Amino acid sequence: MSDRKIYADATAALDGILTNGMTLMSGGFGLCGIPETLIEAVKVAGVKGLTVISNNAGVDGIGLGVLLESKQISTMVSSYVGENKMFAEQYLNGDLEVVFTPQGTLSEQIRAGGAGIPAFYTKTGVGTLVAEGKEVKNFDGEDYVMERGLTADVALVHAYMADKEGNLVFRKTARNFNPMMATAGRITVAEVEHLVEPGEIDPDHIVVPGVYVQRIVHVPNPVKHIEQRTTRTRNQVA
């Protein structure tokens, strides 16, 4: 009973719940805690028309960057793209739409989503493009603007360690829009790196109950990229 969410490998995690032109999430921050096994496979199966939520869209060759380079994003909803040429060059061409958001409003749009709140005011965005065509509702003598909470179809997350019920534990940065996203998705998809038995995690370290987590891959040892890399000449010492 306990493996009836376990899948030998992230093209029988993702058989059957992909279509062309769904939403998809994908969690992660840079190329930090990214499902990187789980978009390869979405890259395989080749459905196209996507959309997807993410912070950022990888890097050219790694992430999201490869589902930009075979065409299958229509659209991006991000808050942050400066990493990715590809991307740049999709959007100057008009092959790819882009819903720009402020990174703290896009984190709060998807915890409203899978909190099942519709909508919510922040001050984020007030007078500028963020509020075009969007309501503004003063309270207390200031401006809020109204966005709305994100969901997806399918959520592909990454976790630090898992068990074979689904509650998930993350590490450090990869803790960046996984934890919100897990529960945003109607069917969430979840890679870990370590595989445990129910009763192995101790409960205060679950950051996602189980009850959010429909399918889970092991990904053990998962390749770990550096978005950036800036070094300095050591110090001689005479």
Second form
Amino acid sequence: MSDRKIYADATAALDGILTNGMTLMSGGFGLCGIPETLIEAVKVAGVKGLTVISNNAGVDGIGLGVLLESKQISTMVSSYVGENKMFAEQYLNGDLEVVFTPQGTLSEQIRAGGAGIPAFYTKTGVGTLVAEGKEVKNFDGEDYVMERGLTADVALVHAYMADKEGNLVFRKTARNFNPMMATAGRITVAEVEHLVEPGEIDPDHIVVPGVYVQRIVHVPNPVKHIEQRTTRTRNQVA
Amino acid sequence: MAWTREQMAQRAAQELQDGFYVNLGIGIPTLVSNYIPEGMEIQLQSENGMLGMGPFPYEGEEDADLINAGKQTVTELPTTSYFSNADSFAMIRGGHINLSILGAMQVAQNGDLANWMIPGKMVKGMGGAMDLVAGVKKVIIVMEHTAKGEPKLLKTCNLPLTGKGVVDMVITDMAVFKFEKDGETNMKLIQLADGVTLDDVKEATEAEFDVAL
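Take the protein just shown as the form predicted on its own and give its structure as the form predicted together with its partner chain.
Next comes the full complex, and the chain you just saw is listed first.
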């Protein structure tokens, strides 16, 4: 197996594919399963006017918060952005456009985009601001709103393990948006905690087949962040 | 007088049924998991991508890769499964989740729900709330009866909606209401909280409702 998909570091993995005004997808939920090393490399590359599709926008100084700080993002497509002061500031003074999208609609838009489906109908958001200006159609007595599939120029994802073919495996809830985004990027770049030879992952356990992944960067032992550290004490009954 | 947050959660837990798959929102709804009757099998769904959510971890055992939709560290159970966010909302939108318990800013007498934005204030986003109320079979709202003395149960919501005609039941600190989506009247008072009178409820409610105590 050649190493043609393997890049030495995140900057190399993004070389030649970033442009001003492009659309990026970035995996993760909160700070869980975000492609943090690749996001840092986007900052170093300095591209501006980005449209970023991501469920959340990081927090100040971590994840997409870094690209907000450097004012590289002009539009965010997200379902929830509550934890970021920088975000609030730029949104309120008009520097940042935000397309609020219901979470399930967002993940289905990305799934559909990756699967070559330009639009679909959903009950979510009927009769709300979200449906304004969109086609509403009645099926079997119920109203549904039409939503478009989404793709991106580049998708950045985080996986627990990859083989050199680009087959991906995720860990626990760090899976979240990463699998669909991998399918919806014209170029998908994966940062992975463990990189193994083909054959070392049981083919039955592969979540994202390598066809969707064009570039891989190995990031062993990444620092992982916890937004809300909640615990119980030993003597407490579950 | 009136129910505490714990008592509201306890009342909501009475709506659980054996074998239910349940999604709990942030705030008082989260407390419902403390009152699942013994011997009842309930699987909690967390919409980021997990079914069979366990309690918070012991100190020192937190795992950054294992969080709930409120971004809190949680644990897994023998029944746990993980899946993508698209699969998670396929489960929700497809009607496979039995019950969703959520908070609210306003509920109207026709079952309209507003719980995601206040115009003119910083909007954080709707997260998964619009998908949950559109897709889950039964939607229970647990909320304070009033906000700063103003009723939250209204004739019509004046905040932007999360869903139209989606609420099945409202549990407040003062009372419990049922919504008959296909009936002549939409909203019915079915229970008063301890020490609360019908007049108290009428005083604190703008919505018109039938009394079926």
